[in-house]
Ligand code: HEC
Amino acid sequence: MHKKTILHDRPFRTTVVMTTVVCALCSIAQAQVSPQLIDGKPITEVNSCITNGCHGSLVNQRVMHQPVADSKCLECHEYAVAEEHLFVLSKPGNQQCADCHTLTHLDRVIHKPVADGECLSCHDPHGSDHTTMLRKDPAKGLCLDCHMDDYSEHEYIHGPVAVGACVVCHEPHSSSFKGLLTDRPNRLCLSCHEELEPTLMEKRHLHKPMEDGCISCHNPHASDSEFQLNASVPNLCLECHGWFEELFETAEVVHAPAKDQGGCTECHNPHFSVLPKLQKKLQPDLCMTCHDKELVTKDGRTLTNMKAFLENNPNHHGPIREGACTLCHHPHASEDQNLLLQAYPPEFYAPFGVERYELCFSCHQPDLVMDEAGSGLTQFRQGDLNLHWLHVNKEKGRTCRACHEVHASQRPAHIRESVPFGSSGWMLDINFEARTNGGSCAPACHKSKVYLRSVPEVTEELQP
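Taking the form predicted alone, show me the structure of that chain by itself.
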């Protein structure tokens, strides 16, 4: 007959535990071998707690507490009444564990079971199949006894969380850092994500959340967004860069990557960069990561493969030569066609007005078109007559693109090869030729026209 009384409501609490056993087998063992007593308490084991048929299962563990493995039960227990096999713990609470396992230098953040003296919440005092005699496999539930969320419902789970390796990031007993982290938050992340340690040059432009902490943007456990982001991009970016949200809502034209899923990081490095605005590459190479093929806009227009176009046309517009596409185009959104920063006529023929050419005049002098006299102002003149003034201002109102490619050409001054004519899409060749003292053009079937910067004086022929 066995009668067992456990005087506590939780078997893992480290308050005083008293167990009374009335066991026929034990009684027989005690009758056969009487303990040596001093003041009514034994100084040696009563036979062996492990081999007497009562507690043999305690040694069948992969990881054993050393006193149990050595059959030294009285290292932790002492008999209250030896004859009745009544025993208690030698010391209450964590004091018992602290005799061998020193935790005297606890840091300012202490794990609650440790602070409450509940070592046995996590550890089995005799033995376990798990390292450090943990009660459960840490990868399969120990921490989840208290921390209930296993994050399994999220699409993206941090690797250590997925395999239950909480101690990769958290100290099990105490820490100097909030959340029982093993190190300062950013330094802890970099211990695995070494590639995100910026070089001295990359620190020139550091994304502010990198200074505030990785968890400004990332969830350290799990998320439904890629890279365990706290929200999907661009929504996450707009939490700080909120002025773009209003811009996207009101602008006539929005750059597609700015609103696409993950689009912000197509152009910007989310952590650091050697370039301003966290750009990934210099322009125009950055732009060519997308504009290296034909693209179809949402309104059905086909955009040129700009990379191939620039490679085949070496005479580049100044902003492209300087690597500054954003001198003309807004990288996010605009009120004007083709993401232009300022006004420029969308038509091929358009009446002249300074306000309609704000974009061109942000670099070029308005006098280039407004002044009839061309000397000292332009090379495109007949003597002193400014031919820009004549073509754009006074005649049909040709826009700049009537003669110039806005990006690049094979000819000087990025003069274009042909222009569209009529609604059929027929391309009319310009046939421009540069000359030492001017140039000429012969559009399609029209007679060639020549301009000379220095016009020779015409003198009357002497009569005999």
Contents of the next structure:
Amino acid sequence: MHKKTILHDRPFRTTVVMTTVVCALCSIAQAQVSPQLIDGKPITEVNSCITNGCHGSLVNQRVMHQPVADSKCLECHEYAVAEEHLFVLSKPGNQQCADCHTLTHLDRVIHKPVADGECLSCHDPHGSDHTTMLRKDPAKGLCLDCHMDDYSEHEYIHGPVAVGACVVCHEPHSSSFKGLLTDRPNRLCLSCHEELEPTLMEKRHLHKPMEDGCISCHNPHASDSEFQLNASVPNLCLECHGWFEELFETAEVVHAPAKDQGGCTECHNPHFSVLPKLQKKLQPDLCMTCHDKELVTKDGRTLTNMKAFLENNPNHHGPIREGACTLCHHPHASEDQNLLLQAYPPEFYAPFGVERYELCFSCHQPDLVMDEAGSGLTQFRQGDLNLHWLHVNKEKGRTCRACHEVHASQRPAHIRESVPFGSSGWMLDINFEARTNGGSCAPACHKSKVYLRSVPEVTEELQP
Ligand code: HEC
Ligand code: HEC
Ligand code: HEC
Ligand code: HEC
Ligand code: HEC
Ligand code: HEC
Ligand code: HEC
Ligand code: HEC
Ligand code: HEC
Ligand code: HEC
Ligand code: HEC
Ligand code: HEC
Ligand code: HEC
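Moving on from the form predicted alone, kindly provide the form predicted together with the named molecule as a structure.
Following is the full complex, with the preceding chain placed first.
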């Protein structure tokens, strides 16, 4: 029966200057009775505004503004033309608030609409369904009227932002923190993401930018990259670790995951780690997340399934026993086909030079192959004759890989089961046997040979 007038349906506006208010129903009521009386009472008795059913809806709200609940309508409204029941605001709406409220707690950073006194852009002057008579649920859209456009167009929107709960992170009026934040940025994030509070052990390897704040990598609101990252990995990482770009351009071989989308974080935790260099797992497990199967390189080579290989060959080389693949391999890129850190000839035969074996000699004594006299240097000798010297140290020297398997073996001293022979890639068995006083081999290509450390005789050179 009480049809709302157009005025009542008008959407709230942020600033209201001198609104003229007419109550259609009351005007009719007035016309029927007397211009001076409503329900027999003088019009100055404003209780009637809500008791006669005209503005009942104003006070019928979950959260009421005290002066409205007290029917002190005339604190803010006054008659313009009493006979026509025409009201005006006693002063512009926003200015009324300051009559009774002073926001004493205003801090260093003040929200612009607050500084401009636009209280009504967020608060309803009478009452609403939300705390402090907010026009909308502060956890669902209050701020979005002015701010949403920026975030909604992004693919990944932060949980609390997506539901419009801006006020969990921002003070609506003012704050002592930059950006109106409710707390220091990191503490703010950790209040919900407790799992990212590093433990004491993890603090030892805290990624430096964590000290500057989560927002050096994450957008607190939204972004087009997963996890609201400022850019996707690896680009995000390269913004600070710029030298990688040059490495990728100049290096002969780039480890595929280093360049791949999301690759850096296959191996590194971006936040912190109990392990040095932010490694996600101990080696070799770190490497085995991918090398637990055969992998194919860009140039079509099939790589050994390292996990299976190490399982099937129980005699592991020292550094592998210590779980340190990166003592020999570069995890990112290298000049070497096998991502080796240092020189190591890839062939079966190679002219000798210490510099060509830097990798092995970074841990083993070069004397091993430098001295003709082998006593005290190597077990691989015939009497005093150093058989390492004999095989390796010459123009057509055999490289270590002719006899040794670098990762692991079935046999002692990491002697291989078989060697690749010729360009055909045939594998020839070596059949190495260790003996108390030496060893023997029976390669498929020549008759078996024996070396004895206590017999000062030179055997024939092993010819494949
Ligand atoms: C604290 C100040 C204040 C008090 C008290 C107040 N009003 Fe208002 N009222 C306003 C302002 C400001 C507007 C302007 C519209 C807006 O921005 O919401 C307004 C608008 C109105 C309107 C027209 C717009 C609408 O919401 O439909 C009516 C009708 C109205 N008031 C009735 C009343 C009545 C009846 C009372 C007493 C029960 C009352 N007001 C008490 C400040 C007040
Ligand atoms: C005539 C005095 C008066 C005017 C004018 C006035 N208020 Fe109030 N307001 C009060 C009183 C009284 C209370 C209740 C006491 C309290 O909670 O501090 C109150 C409470 C509030 C509250 C807190 C409500 C809650 O649930 O805690 C808000 C928000 C508020 N007013 C906003 C405004 C805004 C915005 C304006 C301007 C449109 C305004 N007030 C104008 C007197 C006034
Ligand atoms: C951008 C929106 C926004 C504007 C503009 C704004 N407020 Fe608020 N105000 C809020 C929100 C949100 C809360 C509730 C805070 C809470 O619950 O922690 C609030 C709470 C209040 C309260 C009660 C709690 C307190 O902090 O005292 C008062 C009073 C108040 N506002 C008055 C005002 C006045 C006066 C103005 C204009 C000078 C104003 N507000 C402008 C959003 C706003
Ligand atoms: C009436 C429109 C309006 C509403 C509603 C509004 N804001 Fe704002 N807000 C602004 C304006 C205008 C600025 C200043 C923008 C600028 O300086 O470029 C601003 C600035 C901000 C800033 C940046 C402050 C700084 O110093 O860097 C934050 C944060 C902010 N608003 C959060 C909020 C939150 C949270 C809400 C909801 C409680 C909200 N705003 C509601 C208009 C609004
Ligand atoms: C999870 C916490 C969080 C939530 C939720 C959040 N913000 Fe922010 N906001 C921040 C942080 C952190 C900053 C950066 C502050 C700084 O400058 O250091 C920021 C900055 C801002 C700024 C300043 C300009 C800018 O973009 O850097 C505005 C405006 C803003 N927020 C508005 C909003 C609005 C509107 C919402 C709700 C839709 C919202 N924020 C929700 C944390 C949050
Ligand atoms: C009020 C609680 C709250 C605060 C404060 C908060 N977040 Fe969140 N955050 C969430 C929720 C809820 C999700 C959504 C979780 C989900 O989707 O599994 C989320 C998701 C995220 C995600 C994506 C996680 C994923 O698995 O997709 C990131 C990254 C994130 N927040 C970073 C931050 C940063 C940085 C800050 C500080 C600026 C922050 N959060 C502050 C509640 C919060
Ligand atoms: C150096 C950049 C960087 C910093 C600083 C950073 N993050 Fe992250 N964050 C990332 C990356 C990259 C991912 C994606 C990880 C992945 O792909 O596995 C991520 C993922 C997340 C996730 C979702 C997955 C998970 O690990 O739970 C949350 C939540 C998160 N970050 C919150 C934070 C918080 C909170 C802070 C500050 C305390 C922070 N981040 C600081 C880069 C960063
Ligand atoms: C905002 C800049 C920034 C971003 C983005 C960034 N880093 Fe860092 N990172 C640093 C700084 C600063 C250091 C410490 C100085 C140094 O060693 O170069 C560091 C160190 C590291 C370290 C060595 C840690 C140690 O214990 O020595 C690793 C590993 C690392 N970052 C990986 C990453 C990865 C992976 C990403 C991408 C997910 C990334 N970083 C993104 C700035 C950044
Ligand atoms: C296959 C695993 C893997 C990938 C992929 C990877 N890293 Fe690493 N990274 C490591 C390991 C392992 C180390 C530690 C090497 C060592 O010191 O033994 C390391 C070391 C680092 C260091 C410290 C360098 C130094 O010399 O101290 C930085 C910085 C780094 N990585 C950044 C990155 C970035 C950025 C990406 C992506 C572009 C990336 N990593 C991709 C495994 C990886
Ligand atoms: C995220 C998966 C992944 C992880 C983790 C990983 N790799 Fe790889 N690796 C590959 C792929 C794929 C290839 C083959 C493609 C390429 O790089 O040419 C490869 C190739 C290699 C190669 C041969 C490169 C060549 O071109 O001959 C070596 C050596 C290697 N990885 C060592 C390691 C080591 C050591 C680790 C641990 C620090 C490791 N990888 C961790 C995926 C991975
Ligand atoms: C002592 C040095 C050394 C250590 C430690 C080492 N590697 Fe290697 N790796 C090599 C050399 C040398 C090659 C080149 C092939 C060869 O000579 O057998 C190679 C080749 C590879 C290849 C390519 C294999 C193929 O089929 O072409 C992979 C994959 C690999 N290593 C992974 C690992 C992983 C994973 C670890 C740690 C468990 C590791 N390496 C530890 C020296 C090492
Ligand atoms: C990072 C250091 C390191 C590098 C590089 C290294 N080794 Fe080793 N090597 C060791 C350690 C440690 C042992 C174990 C010594 C022990 O058990 O007493 C070992 C043992 C050996 C053994 C077996 C000794 C035995 O009696 O069982 C052979 C053979 C061997 N290395 C060959 C090589 C070759 C060939 C290279 C170059 C491709 C190489 N190593 C590179 C550290 C290294
Ligand atoms: C012609 C085969 C052959 C070649 C080539 C060879 N080795 Fe050996 N190496 C052996 C044999 C056999 C043993 C085991 C001696 C024993 O314990 O009886 C051995 C033992 C070793 C040992 C264990 C310590 C010792 O000397 O007794 C190391 C270390 C070693 N070799 C490193 C190398 C390195 C480095 C290269 C390449 C520069 C290399 N070997 C080349 C056959 C070879």
